[in-house]
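As a starting point, one isolated chain is supplied in structure tokens, in the form predicted alone.
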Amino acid sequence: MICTGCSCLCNDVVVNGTRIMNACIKGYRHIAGAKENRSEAKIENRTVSIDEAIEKAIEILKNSRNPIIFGLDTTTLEAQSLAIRLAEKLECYIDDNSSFCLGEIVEAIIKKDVPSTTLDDVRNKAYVVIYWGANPYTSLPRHMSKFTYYPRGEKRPRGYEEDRYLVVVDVRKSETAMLAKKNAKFLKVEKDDELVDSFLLAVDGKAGKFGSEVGVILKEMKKSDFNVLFAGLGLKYGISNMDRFFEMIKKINEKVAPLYLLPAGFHANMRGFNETLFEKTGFVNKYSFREKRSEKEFEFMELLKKECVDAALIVGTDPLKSLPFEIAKKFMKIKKIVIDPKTSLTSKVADVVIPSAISGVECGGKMVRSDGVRFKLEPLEEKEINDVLIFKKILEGV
């Protein structure tokens, strides 16, 4: 099967009965613990059936004048499709977690603003390989071990011990950090910005603060005509200006070697919505249907914190998790439908509730890898009550 546990997309997860081979630990709790602490219908905390629940999350959207609907990014992109289409038929906002995390950087991509490729093409080519702002020891535990640093690929057959050059990027010696020994660099920054400027300065053949660490790095990028770049979430925070970022791929691209810029991975299926999004709108994330436009203050959390919506429809994530207190209050105040297989902090507030199905687990479909190779899911089992067909309800009663 395909693992759904991250933007990996794992496609050679065996499961045989109660044993599932060459997963890794988020894969392996994915996958084994499916069935526990599923979410069941509710309405004001109270059961009821599922008919019952999506009926009451219409009334709400309907009764609506500013609702938005966020999340979707462990679901398909069928799913993703359907919630697009009710987002316009309601004129409402839509959002997802890429817009703060790593949409950006995708964005950029998708519209051919930065060089990019395939982890596959990461696996056989790759000389260079750097890890800026994270740690796929602990966020992405086969990323490295399938794509990147120790793979023996195709025009890399001797793998990390010679055939490749690992530099790490972050804050902290990170655990990622700590395998950056021979072959590789590990950089301590305290602004990322700083390491920016050192880039942009070396290829003009001066000197910045890091400028022997860029020095090596950029000589050994010399060595290949195919070298790497993961953005994790620290870059994305530890940077002041992305477009100064940007600017540094095209440079070293133009005046070094062929850099390439990847994300480093976040939920199953974020890039998923990105594409779907841009396909129909032409922006990744934070879009108003109303407006016909994205903007910073379209953000879910920006919306919240200024009062600007009186209902969510929340899918596959938990906000109410991660909001800092102030907005998580003002979060409180609306109406909040949640669809989601499993019982969050979100649902266990929320006005109605509604089960469904694990993408890729539970039910098919498709997804796309962080890299934008689609995959179409091959579930263990089949469920009836899946997003697609929750969306396809909500639809016919909006």
Contents of the next structure:
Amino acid sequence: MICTGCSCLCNDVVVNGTRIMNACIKGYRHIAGAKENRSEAKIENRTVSIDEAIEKAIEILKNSRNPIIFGLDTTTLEAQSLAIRLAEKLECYIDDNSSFCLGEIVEAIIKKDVPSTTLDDVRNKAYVVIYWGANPYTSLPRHMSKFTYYPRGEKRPRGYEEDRYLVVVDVRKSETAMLAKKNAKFLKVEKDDELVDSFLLAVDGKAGKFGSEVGVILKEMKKSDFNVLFAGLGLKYGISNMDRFFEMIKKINEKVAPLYLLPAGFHANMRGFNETLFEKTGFVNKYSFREKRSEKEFEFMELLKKECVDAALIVGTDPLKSLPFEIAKKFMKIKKIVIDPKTSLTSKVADVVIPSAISGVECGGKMVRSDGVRFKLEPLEEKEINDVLIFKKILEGV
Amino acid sequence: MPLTPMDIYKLLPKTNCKKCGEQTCMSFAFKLLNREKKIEDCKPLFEEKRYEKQKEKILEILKPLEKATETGLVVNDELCVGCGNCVVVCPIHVEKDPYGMAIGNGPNIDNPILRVENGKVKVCNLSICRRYGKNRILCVVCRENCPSNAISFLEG
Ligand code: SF4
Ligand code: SF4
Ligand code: SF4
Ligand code: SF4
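Follow the form predicted alone with the form predicted together with the partner chain, if you could.
Full assembly next; the chain just shown is listed first.
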């Protein structure tokens, strides 16, 4: 089956009774723990039937002046399309976790502002592999062994031993950085901007703060016609100007050697959401169907902060877990509908809870891996009630 | 800390009496770690009262050895995250399974040395590990590429 535990969508997982082979611990918990902490259909904490919960959700959405649909990163492309249709019909806001995750990077890639590639090509061809602000050890446990540094590839038959060069950029010596031993470099940076500047200067033959390190890395890149940079959350939060970072990638491509950009993963189908919304609207997230544009102010958090929404339909995510206290207080004041197979902090305080199926384990559909490659899921069972069915019913009702 | 022959040697009678069949206590210590000898082979240690304390100490430090596999490879389940690095880098896996483990996937062969099951690495078939048997070499490739330091070897 295909594991939907993270955006690696590992396609070599085998389930043999209670034995789950090849999935990492994160994937194992995702698959084996599927039956734990299940949510139940609820209205204001009263147990109800699923149909009643859906009816109530429709009523809330109909009566809301400014609703938002938020989440959707762990559901299928099919459900995401329906959610977008619903947002269009309600003329409301729609956003996902990518607006405070790697949405900007995915957007630049989808718009072809920067060159990108697939993980299969990375395995077969990549020489210099850079992880910038990313620690796949925790977020994407098999990323390095399945796609990037360790595996042998068509043009890299000796794998990490001789045919790859690993660079890890981080504010601390992460677990990933510990693996930067032979043919590798770990760069500890306080300010990511300084490293971007150093690269930009070095490309023009000048020396910046990290002059010598950057020099070595660029020299390694020149040895190959295929190098790749994985950008993680650390980069997104460490950098003040993302455009300069994109400029750096472009300049290296023009003047040094081919360097492709890929996001260092996230929730299973976050890229799918970005792509689906992009096809429909030309924007990847934080979109208002009423105003027909995407704005910083339309981010879920910003809308809550400014009290611009009066109801939220939350799908497969747990915002309450990470909202700052002041914003959480405002979130508590609006109507909350949660569609989720599992209980969460958010589902515990929601006005309506609609239990669903775990995409990829309990229901099929399609998802997009972090590199844009689409996969048809191979679930272990097909539950009748899943996100697609729930969205269909809500769409009919509103 | 991996156990070294020196740690064992220090606690042996150090008389080189050869009753174990070895020329010296040091070579006995080596073979003990390689599992070619058993601690009981050192007769004086068990028979003579004056070595009582040393004997107990040796038995204590040898305890982990019982748990370890025949190659001395120990995986700490608590630390392993199932990343698969060790599976992919193992030179034997690369040689025997070029289109499975060598390219980052799960095994296509029946009896890999290591495989990830239920999110953790399991030691399955040590007979093909490079640390096993007469022509053993002290391979440390899997340990060197484990991000969580979950793999250790008794013999360092
Ligand atoms: S790396 Fe991600 S997709 Fe692969 S097995 Fe682990 S959780 Fe599942
Ligand atoms: S029997 Fe014990 S004391 Fe005698 S040589 Fe062997 S190890 Fe040393
Ligand atoms: S010690 Fe060497 S041969 Fe044995 S499992 Fe580890 S990497 Fe493979
Ligand atoms: S490399 Fe370490 S953490 Fe990864 S699977 Fe092997 S033992 Fe577990």
